[in-house]
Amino acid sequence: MATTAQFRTCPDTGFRIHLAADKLIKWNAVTAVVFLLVGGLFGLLVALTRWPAVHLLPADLFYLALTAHGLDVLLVWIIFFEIAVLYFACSILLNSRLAAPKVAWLAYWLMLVGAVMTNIAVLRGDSSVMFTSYVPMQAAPDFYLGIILFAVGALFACFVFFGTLVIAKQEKTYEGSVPLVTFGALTAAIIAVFTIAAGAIILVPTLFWSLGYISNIDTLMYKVVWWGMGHSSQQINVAAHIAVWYALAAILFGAKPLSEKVSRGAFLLYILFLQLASAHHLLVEPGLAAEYKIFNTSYALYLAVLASMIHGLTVPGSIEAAQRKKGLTKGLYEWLRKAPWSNPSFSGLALSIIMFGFLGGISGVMMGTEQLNLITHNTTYVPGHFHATVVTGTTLAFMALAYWLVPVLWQRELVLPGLAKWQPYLFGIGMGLVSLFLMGAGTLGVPRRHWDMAFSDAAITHDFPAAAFLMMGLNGVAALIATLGGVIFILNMVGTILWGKKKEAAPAPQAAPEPQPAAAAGAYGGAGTMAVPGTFVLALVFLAAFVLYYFVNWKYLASVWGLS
């Protein structure tokens, strides 16, 4: 049992915070932001090189930067922050001590050492195999070993999360079922175990191959198993950032989901079906059976899409229900007009929901359809899609949570509150445009990973339409805008931690304090209403856009049939 001395009470939220969990959340979150800075700078170099008029880096440095960018932002930044979210969801929200803090610290150092080791291997110049590291391209042994150490550390952190859930249940630190936010974090952790297992199955033999102990790795087998890690790691992100959506709705508005059972059922669908989306990277592989491709791109895919649509309805619906309960009932959208748009936690949340749905969700379903995949596979459409999911979806949601979490944990005020109001718009809209321009260029056939779309030094060239060059140039401009937003976020986080003004301690209340809105994030229960007409209208707009774009792409596919 934990003693009272092991906890502190947060004056802003009323949460009892286990001191060991508090420190681990801080270290994981700060490390995440550092790697976001590093990975973001590499991403800017990639964008400026793919901008035909700038074409910044030579080929060798371009592929080095591309490898480092994928590693640091798709894996390291996001998973470090997700570990912080897991500890928050299991310890703080459940009012519980953290299980095995020493194991949690071991997990942190394994992840950090692994991330640094792989970065050094990449920067040394002999491991520019890109994020997918497809064989027969071979990286240095420490490249693979670093990723394995990082993954093992993340697995240990998941075990600490599971152990804390058991402790909270045994010590009865909460009543009833776990909160929905914790349930969403549990979904992410379960998917993480599957993801790490897939990574171990393929990266351990690949490590021995790079050491010379294994003579050959089958390329198709590598791709099939690797994508069980590569794509499923992004499904951890989806589950985690949707849990953050629910958390922010509760923290900012005291909102409760429209239906606890339906939202939990949607998370369960993620566990059962979301990882199958990995197959969309393999739909043009001739060695895989048609039955495998058809099952993954139809029946199973639709169930994962259903889950995302449920969350896309119930999160804004819960906000509308909470706002209407406060009297904002005029018309369809008074609740939305009078939302705190200058609060970066809310604007980040709103942009994350909109862009993840309209850009990432719709494009993901299109790419996940076997026939339509043919017109986008290995074009810039693919990074356009996952910038919409991983960046405007996950990263923006995590930034929005950080604007609330960092001042609360460190008990300091933001150092640049004026710039913070604009940051989600700069970063979100900038990255949204990056996604659109990459998808547009990909639709015109621009290759995904080619260093020079002009083929200026190639013996055989290909002339893309002028619009493709324009879109890649605009992609570079949009990347500069997003980078500005990213820099403002990092300055705010680092500056707040180092130099932020200490919050004054509130005087002890004479009477029992009223429950804080943030407490709703740690509570069980639904909103008790489905009277959210504004949200339902927005959902119909989304559905119309979804159907229209889906069938427009069938028209694009029909235009290439003449090649046969």
Second form
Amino acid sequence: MATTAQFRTCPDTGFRIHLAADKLIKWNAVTAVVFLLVGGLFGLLVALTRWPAVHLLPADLFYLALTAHGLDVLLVWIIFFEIAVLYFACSILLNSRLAAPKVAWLAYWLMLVGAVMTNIAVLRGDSSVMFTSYVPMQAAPDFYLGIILFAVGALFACFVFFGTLVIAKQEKTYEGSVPLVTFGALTAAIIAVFTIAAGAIILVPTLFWSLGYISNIDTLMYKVVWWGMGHSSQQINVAAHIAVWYALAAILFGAKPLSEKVSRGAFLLYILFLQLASAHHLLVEPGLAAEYKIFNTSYALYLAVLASMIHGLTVPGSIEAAQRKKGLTKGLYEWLRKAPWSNPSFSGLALSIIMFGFLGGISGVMMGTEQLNLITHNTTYVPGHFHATVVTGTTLAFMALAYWLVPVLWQRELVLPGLAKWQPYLFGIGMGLVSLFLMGAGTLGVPRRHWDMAFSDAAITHDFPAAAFLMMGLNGVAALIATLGGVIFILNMVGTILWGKKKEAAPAPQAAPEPQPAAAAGAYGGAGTMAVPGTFVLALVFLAAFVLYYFVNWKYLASVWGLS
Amino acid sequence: MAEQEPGATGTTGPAAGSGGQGEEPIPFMQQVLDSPFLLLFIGVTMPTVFYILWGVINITSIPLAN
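Pass me the form predicted in complex with its partner chain as well; I've looked at the form predicted on its own already.
Once more the chain from above appears, this time first in line as the rest of the complex follows.
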């Protein structure tokens, strides 16, 4: 392994890796995985409690577990891993040193201290206010302070990302425009800055309210500003995991986007419109004008959806173009049949694209329509939707990247390669089923965030159809399957880092090394072809499913909302 | 198969204007997309105006109950 004063050259990929960035990426990624384990186990407790036949936890512990689950997986796991992705995209892909590593370490420690502080507050039992922490429910001051510290740390990490872009430009470590993967990471960082600013605007006064210095926080004002953080933080995920899709397509196949300009334009649509989708949480709030709701959730959101559909077309399209270039041209799908389905980086990528689009994307557009939202608002349909986007979309994409990134950064072989082949299927299909069953139960009216759907000790009861109970039971079974997949992933990652067999150092090359497929992730330029018939057929299947599901829900709305 | 789109430059491609035909002007949209801090400004301003400020104006316009 060639090492200069500050850089090493990766023998697998040929990337020149800044040692400070290397260490920071490792620490952020490992910390992310630890919080995935903690948050995932809390999620299992939630699913087993909502399984009517099991009903595991008492009410107080259920809300504690639900709060910890939401915070640890929706914020902590995801954002730690996203910081690792940002450093990878700005430093390694641009062949640049990382700006201000000391600030990056300060960011890391602020995030870690904040995450631990908030977890302690929740585990103490006096801050079971759930992820949304809607006022007037009040948590302990350290709950809010922990989130604020975490957010400030993440903001510093974004500054390091922007600083590295400046350094790379000044030091001419790349020519022209940044690669598409870095541009996707830039989109995520921009959304992150808005997200953190919105969080600070609302959580700082809420902290003072919990300390007794402010007498009242307006509930609707809280919701509007809080969702600027709460939903936008999930839009960081979308931008980051789509950057990861492009990176994996390049790494695994040497694939280039069908059109670099169109893909870049789609990221621009995210920068402009994606964050406005936060308003879909407010569609049933009185006090907000219909114009506000409809502009933000329909007109603007649809432009962001258009961007997602572009990415959903161009990532598999770029893989098809790369495979066809290698001679896999028989019929519509030889390129797909002969894809490396036993490589967890590919199977994770493929399942992430399919389930993010079919489950998360379509359900998101349905819920974002003001009228249709009335059918499913505050039901389990909502967690069903975001388990499809954040878990089968983002988490699965990050897992797929980790299967490539961890052996490359640590120069170790996977400890459980046989199980790794099955892991994306177990986790992805398990979580896909969780999403489907939650959405199914939600369509039948089962409320989200509720400890007991049987209302057994309630003064006013309600009988849900038997199918709803069945779906919540099946949700529990699917959560067990997904947990098994999650545990295999964590065992593989931790085991590889601690005990993985060291890769043998490659001999120094005598001649200029061959360009590695991974180098395509750091390149600019499209595939220069639109001859991807298999992908276009898949896109038409997607559009047919989209249109059908959308109009089925209008029909359903008509049946639940009689006008006579 | 074209590897590089017209007007585009990048890590693996030639710098803008190379190719022996004089300096090509960089298209306006590419200049915008190559400006991270302009994009940051746009990306923060849009949701601040259309989502947060508009929402806050809506809420502050609600008449107080007597």
